[in-house]
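In structure tokens, the next block holds one chain alone, the form predicted on its own.
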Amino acid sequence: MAVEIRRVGVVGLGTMGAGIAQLCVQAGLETVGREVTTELTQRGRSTIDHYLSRGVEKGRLTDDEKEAMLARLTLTTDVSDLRDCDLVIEAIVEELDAKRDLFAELDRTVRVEAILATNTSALSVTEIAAATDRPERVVGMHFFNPAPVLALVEVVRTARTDDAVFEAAFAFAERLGKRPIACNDTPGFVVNRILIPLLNDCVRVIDEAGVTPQAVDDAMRYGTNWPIGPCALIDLIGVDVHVHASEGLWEAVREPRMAPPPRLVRMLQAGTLGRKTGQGFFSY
């Protein structure tokens, strides 16, 4: 059963969720943003307001267009306020139990024809979908950070995802102005399956070749034309986020290159997580 997507719910208004909600209101969609506290909903709205205001400053939007976009955003702490959404995108903490609990609650709340999507970057969409009574209406929609800027969305189907649901999610990503790619529910999907072991190799080279993080970054930027070096990229992603994703891939496939290098584990333990803490491979 196909769905016309007119009203979207976004659960979790942190960096990723706020970016996804921003994309939705920019695309003219009524959007309901849900967080666990009023303070967090307001913080999410402030994030969206900030980036839309930058669009006004740069001449990409008018003040009236910005205000119209913000008017399409409704904030709530109550999951039941998502009941009339045609699509609900989950963007909460990257923990399987938390996502499964949320999807079970959404399953009891939204209409039977609604689509449920997870923004997970590393967890099994199949396992998340299994928490519902309608896994055929669950799909992965992995946006990349920052969501309003990066074009890619990995649209992930499980063995049970209905074809019409998958096609609707893919078309929705295109409606947001994104460049979606289709993939099956496999560990790491496409980007992380390639990128995480590659970044881990770059970190291991620091100790094995006796070079500095700057030298590794220079090697990849000027030797292979990467726009950003691997160490700077991990600092941008967050050491904690990278290690978590790396551990998830290691658990799933047991390939040695997937396991986080000891250097990254030590950085995580020390709290030097990159840009978010002001110190990672580099100082900020």
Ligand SMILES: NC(=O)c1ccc[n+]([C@@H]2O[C@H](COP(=O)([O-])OP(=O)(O)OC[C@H]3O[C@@H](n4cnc5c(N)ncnc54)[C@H](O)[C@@H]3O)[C@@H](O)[C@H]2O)c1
The other form holds:
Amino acid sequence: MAVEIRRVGVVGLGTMGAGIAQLCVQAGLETVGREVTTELTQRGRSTIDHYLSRGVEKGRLTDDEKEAMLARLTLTTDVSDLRDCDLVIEAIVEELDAKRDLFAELDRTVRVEAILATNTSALSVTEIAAATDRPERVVGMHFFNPAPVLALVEVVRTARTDDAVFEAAFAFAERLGKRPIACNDTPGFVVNRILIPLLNDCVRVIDEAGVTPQAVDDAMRYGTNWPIGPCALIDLIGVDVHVHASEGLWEAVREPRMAPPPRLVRMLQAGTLGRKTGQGFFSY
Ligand SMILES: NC(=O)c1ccc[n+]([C@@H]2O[C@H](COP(=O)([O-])OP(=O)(O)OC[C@H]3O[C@@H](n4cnc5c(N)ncnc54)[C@H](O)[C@@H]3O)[C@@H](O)[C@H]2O)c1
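How about the form predicted together with the ligand, since we already have the form predicted on its own?
Whole complex next, starting from this chain.
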């Protein structure tokens, strides 16, 4: 079945969903954003407005273009408003049960030809797809944070994903101006499968080698030209998000490097989560 994508739904307008919805309206697509409360829909719109306004200030787009983009965004708390979408991208909390419940609801509500995509970082796309009666029309579309800035999208197919659906999702990512790669539904896909154990190693070195987080960051920045040090990167990602993803990968792969290092678990327990709390490896 050929798939033409004209109208897109984004479910969850938090960090990732707001960025994905922004990309969609920038690409000229009618976009419906769904959140759980009206206040959260408004928060999502404010985030998008804020970043588009920065684009105006920097001369990347005009005021009229910004207003036209915002006019393409419709907000709702009602899943049934997604019924006419050709593609729905889910970016809600990283919990399997919540995602499966939502996919079952989307499956009952959204037109049968529509593609359902999940932005999960670490859950099984196959298990999410299995909550629907259209697993062949479910893919992963894993954007990176901040979605409007980072070019990669991992487009994930399961054993049951229809080829035309996968190709449509891949082409859609290109239409958003992204650099998609084709992935299979394996734990951590490609980036997190590499990055999570690597960041965990960097944290373990702090204790094994008796050095400071700053020393580890300087080592990787000035010795290997990383644009940002690993500890600063974890502060940016959020210690909670990283530990959660590590635990997921550890459960799936059972390699000790995947398990969150004790130092990170202590930081999580202490609530020093990085930039979002003002304190992580570094102070903000
Ligand atoms: N933050 C990242 O760096 C990052 C990167 C790539 C992928 N992801 C993935 O993207 C997803 C979202 O992550 P986030 O960081 O944006 O989380 P977030 O907490 O910032 O946003 C999630 C939003 O979803 C909303 N929500 C929850 N249930 C909902 C429902 N049933 N319907 C509509 N909205 C609902 C919440 O109100 C919240 O605003 C997760 O699966 C996460 O693993 C996150």
